[in-house]
Each structure stands twice: as C-alpha cells, then as structure tokens.
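The form predicted alone is given below as one chain in structure tokens.
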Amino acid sequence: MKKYVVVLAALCLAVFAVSAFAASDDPIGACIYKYDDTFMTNVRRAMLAEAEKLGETLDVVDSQNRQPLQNDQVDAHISKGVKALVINPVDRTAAEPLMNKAKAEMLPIVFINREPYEEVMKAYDKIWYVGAKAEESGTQSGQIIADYFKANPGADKNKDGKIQYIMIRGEQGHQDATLRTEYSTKAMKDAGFEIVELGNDTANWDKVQATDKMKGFISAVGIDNIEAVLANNDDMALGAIEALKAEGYNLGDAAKYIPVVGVDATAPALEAMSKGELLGTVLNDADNQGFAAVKIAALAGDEKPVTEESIGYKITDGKYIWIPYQPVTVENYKEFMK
C-alpha cells in the first residue's frame, strides 16, 4: 500500500510541475543584441531550447547591435501581443525606456547580460534579471594567470619579478568589461604578483577587432615584452591570439608561447585550449542563463509566482538571478566540451 501512495505523491508532484508551466497561446517577444555575439549565440539556443521545452512560443530577433532597431523591435513584440519580453539591450542606459514601454502595458521584462542600473530595477515590480557577477569572471581570470606564473617562473620573460601583460577590454561603459578588468588585475597582485600594463584597449567583444589591437600592441611594445593577454571575453583573446600565431607564438613551441586568458568558456575557446593556443577561460553559463531567463517570462506573463521553486534558480532581492561562473584550466576543460 505504501509503495502505491509513494507513486501516487510523485505523480502528482509531476502533474503539479507540468501545470506551473502550462502555456497559454500568447509568445514572448525576445531581442538579442547582435547574433553574431558568440556566447549570445548559446544563450539564444539555449532560450530556444526552454521554450520548446516547456510549450511557449518564443519570438526572438536580432537588434543588429542598434538600439533604435531594438526599440522598434520591442514596440513591435508589444504589438503583436506577446505576454512577457526577454531583453538582451544594445546599450545598458536603454534599459529605463525599455522597462517604461513595459510598465505602460503591465507586461512582465526580464533582461539578460546587460544589468539596468539599480533605480530601473526597483521602478517596476514586474521586471528581473539574469545574469552573472562580473566581478566573479575577473578574479578567476587573474587568478588561472597568476597560477601559471606560479607553476611557470619562465613565464617572467625578464626575470623582474613582475607581469608585463595586455589588457583587451569589451565596450566602453559595459559593466562586465569595466567589473572583469578590474578584478583580474586586481586577482594579481592578491597573488603577490606586480603588474605592468603594457597596453590596454577596447575591442567590443570582437574578435577581428581585437586581431587589430594586439598587432598594433606588438608593434608598439614589442612582442619579446609581453608577457600575459586578459581579454572580457573569448572571442577577444581568440583575436589576439590569431595576432600572435602571426609572430609565430603560441603553436606548440613552448619557447614561444604567451598565457591568453578569456571569458565564457564558448566552443571554440575550448577547441583553442585542447591545441594549447589558450591558457584559460572562465565559464559564463549560456545554458542556465537562457533557462532562467524563459521560465521567469512564461511564468509572469501567465501571472504565476515566480519563486526559487518555479524556476529552480536562487533569487536575490526578489529581482536577480545570478549564475556562478566557473574557471576553466587545462586540468578541466574537457569536462565542458560538448
């Protein structure tokens, strides 16, 4: 009789988790800041994957990296009758006229990547976002360069006891560039290490144009002085590494090799560590973000409670949803490749 009553509860625990999620016939507008953002890529995907998952219907576009376009685009979503948005922003400050057009309609907005300033968040009550502490990525960033230097006394080119290093930074007055820049150095010289800058430039996440910056910094400093590359992100030290195999370094001749470091842990940055091109990464988790970010949509725009138990995800101040990030090392990597 006991094992009957068991199946039974289970059942209906089931049954109970498939309703919280029952979708209505009304999607949810969604805009990505530019598609061929590489981890936006995955956190897409990973949208597209919860939506099927859990029934909903998910309309999501590309803003072509312009916030005109993208206020068009949520003007548009609104019009069409979508029930919740989900809103990677092309510039952080648009947040504010972006949660208005919301507010006005009372339609649940959930942001993603780019953190509104506080006072947008607690100006409506329908609004969340998922993301991650940037400050997090920077320290473990600092910390895999302050290892290998560490484990590596060779790696001090010039036996001065200090690290010559580049710093290729994402968009101006992006939270996470402006976060994951300070906390890496920051990580140094909490390791005991002292650092020089060498060179320190914007590259908006791009890959090409980071190619660019450090050529121009090889030229500058000359590539025997350099002796470690932080990039925000990993399409960023991909493009600097890119410039560096064009000096002949980091193609498996050990005395020509500079530790690259970047953020997200994406395919081809882990491709990048299997060749011994790239030191590490830090994992910025598509996955999850994509996850959260739908479930909190399809559960507010059918007016249901969005709780740590609705969503499975912890949220802070009834508001944020943060996922951790991971280092990611030689020792690691693997366990990450799919």
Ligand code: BGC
Second form
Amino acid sequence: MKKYVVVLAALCLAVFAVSAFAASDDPIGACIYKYDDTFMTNVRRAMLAEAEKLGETLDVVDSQNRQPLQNDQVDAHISKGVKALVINPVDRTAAEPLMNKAKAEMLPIVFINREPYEEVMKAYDKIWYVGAKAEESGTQSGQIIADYFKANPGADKNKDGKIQYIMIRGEQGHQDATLRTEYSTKAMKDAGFEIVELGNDTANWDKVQATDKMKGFISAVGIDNIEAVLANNDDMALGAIEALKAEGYNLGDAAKYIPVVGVDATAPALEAMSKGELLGTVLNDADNQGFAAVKIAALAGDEKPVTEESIGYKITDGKYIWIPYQPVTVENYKEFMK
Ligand code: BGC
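Provide the structure of the form predicted together with this ligand, given the form predicted alone shown above.
The complete assembly is shown below, putting the previous chain first.
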C-alpha cells in the first residue's frame, strides 16, 4: 500500500512538472485589428518587447480590419494551444463570441484598445481590458485649444468671441471616437468659450481620408473662417495639416496658421510639433498598454495571480487596466520623443 502511494505521488509530481513546464512554454496568441495603424503598430512593438523581456513567445497576427478573419485567427490560436489570448477586436461589438471561444477552453483573454461591452466583460472571470479613458484625452485636447485661444486673442480671427472649429472623428462605433469628440468640445465650453462647429465627419483614424475630408471642409466653408481643427487621433490631425499646407497654411507664416490638435503623440506628430505645424496632442501610452497586456496574459496563462503587485499597474473592478493620458504641448513635447 505504502509503495503504491509513493508511486502515485511520484506520478503526480511528474505530471505536475510536465504541465508546469508546458504551461510556461506555450505561446501567447494575439490579434491586432490591422497592422496598417500607426498607434496599434506602437502597441504591437511594445507587446513584442515585453514578451521578449519575459521570455515569452508572442504569436501575433494581422486581422486586416476583418472581423470574420479575426474569428478564424482566434480559432487557429486556440487549436495551436496558446496559453492566453490578447485581442484588439476589429469590431468591439463583436467581442462576445471571442470571449465565448476563450471561456469554452478556460483560456485567459485580454482585450486591448477597443473596449467590449460591460456585459461581455462580466460574463467571464479570466477576462481583462487594457486601454485608456477616452474622456481624459478628449478633455485634454479641448483644453489645449482653449489655452491657445486664451493666450492668443488673435486666434479668434473674426473677433466674434467664439471658436469656429472642424472636428475630424475616428471610426464610427469606437469608444475613443465618440468620447474624444464629446469631451473635447465640452472642454472648450467648460473653459468659457462659445463654440461653433463648421464641419464634423469621420476619417476612420486615417491620414489620407482626413486630408480629403479637410480639403472638402476648406472648399465648403472657406479657410479664412476656420479657427481650429480637432482630430480624434494624430494621423488624422496630420492629414488635416496636409490640406492646410496645400493652402499655404501652417508653414511658418504666423498670419497663416490654424491650431490643430490630435491624440496619441506618435513620432510623426511630435516631429510636426517641432516644426510648428501641429499645436498639440495627448499621449496615448502605447508602451504601457502593450506591456500591461502581455504581463497579464503571461501570468494568467501560467495560472499565476494577476494583481496590482504582480503586474505593476492599477486594476479597476478586478479586470480593467486604465493607462493614463497626458497632454503634450510645445512646453513638454521633447520629453516624449524617443
Ligand atoms: C488611437 C488611434 C487608433 C485607434 C485604433 C485609438 O486609441 O488613438 O490612433 O487608430 O485607437 O483602434
């Protein structure tokens, strides 16, 4: 009997050792909504850097802006035997089936950048969301414009005491597009300005689309009437600036300048700030979003506890990691250049 127990214990130990080894050796599977996105490229780089640091294998694929493709990629990750998933959904309203695929296998799943609905987040205990509070970025970008108008009364070109602005929005349905639009206008009003919207359209986070939309606004309302441009991200702010430059604006002549703000603090945006083309932006911290997502996936994938201590980030309601935004202005932009 005693011998039998010893053999059994040894067997258990061996199985435990093998499974512990297998757990830490399995890759983390990740999907990015599309590789052709400046901000998500920065997040992906941070994820890969963190995986390397932790000695983890990160198997990351391009979902090419197609949700059905991403669904198949998640199936492929699962059948390959990943220990955890990091998903940047193409369509955040389509996160539920992805959560269910993970749940069926008891696999941890970390959503990033596109926030699943609350009911999806509540329906599974091994689910996390890493992102940033879009309200903050909206408020900060609106404040940058308001501060500029306070410091430069001449920015009110028609002297009507109001800010005549153009709003260029991100993708329809993306929480960042909705909230940045809402909170940036609110911030200008909260700062005491009356605001007049001369144009408002989506350019889907995309620089080229933003140039086209901005050209359309310029011909519709006349460049002399535009006093500010707010874009939901830097790529679109830079796209709008291309359209302004084509009219001889934002090229260094103080009489021909329209303040433009974006969000993200990408390298090209900081470069445009250094040339005086872009007034300001807001740091959307790609590094910390990428680092946090991979840390959680690595720990949860090895069945280790995910705590504020183990990941080094604040956790809200047990599953949300909100990485703070920071205003980036002419005073501090150099600190963000890499
Ligand atoms: C970023 C955008 C990016 C989008 C992708 C946003 O948080 O600010 O630049 O295109 O996420 O989902």
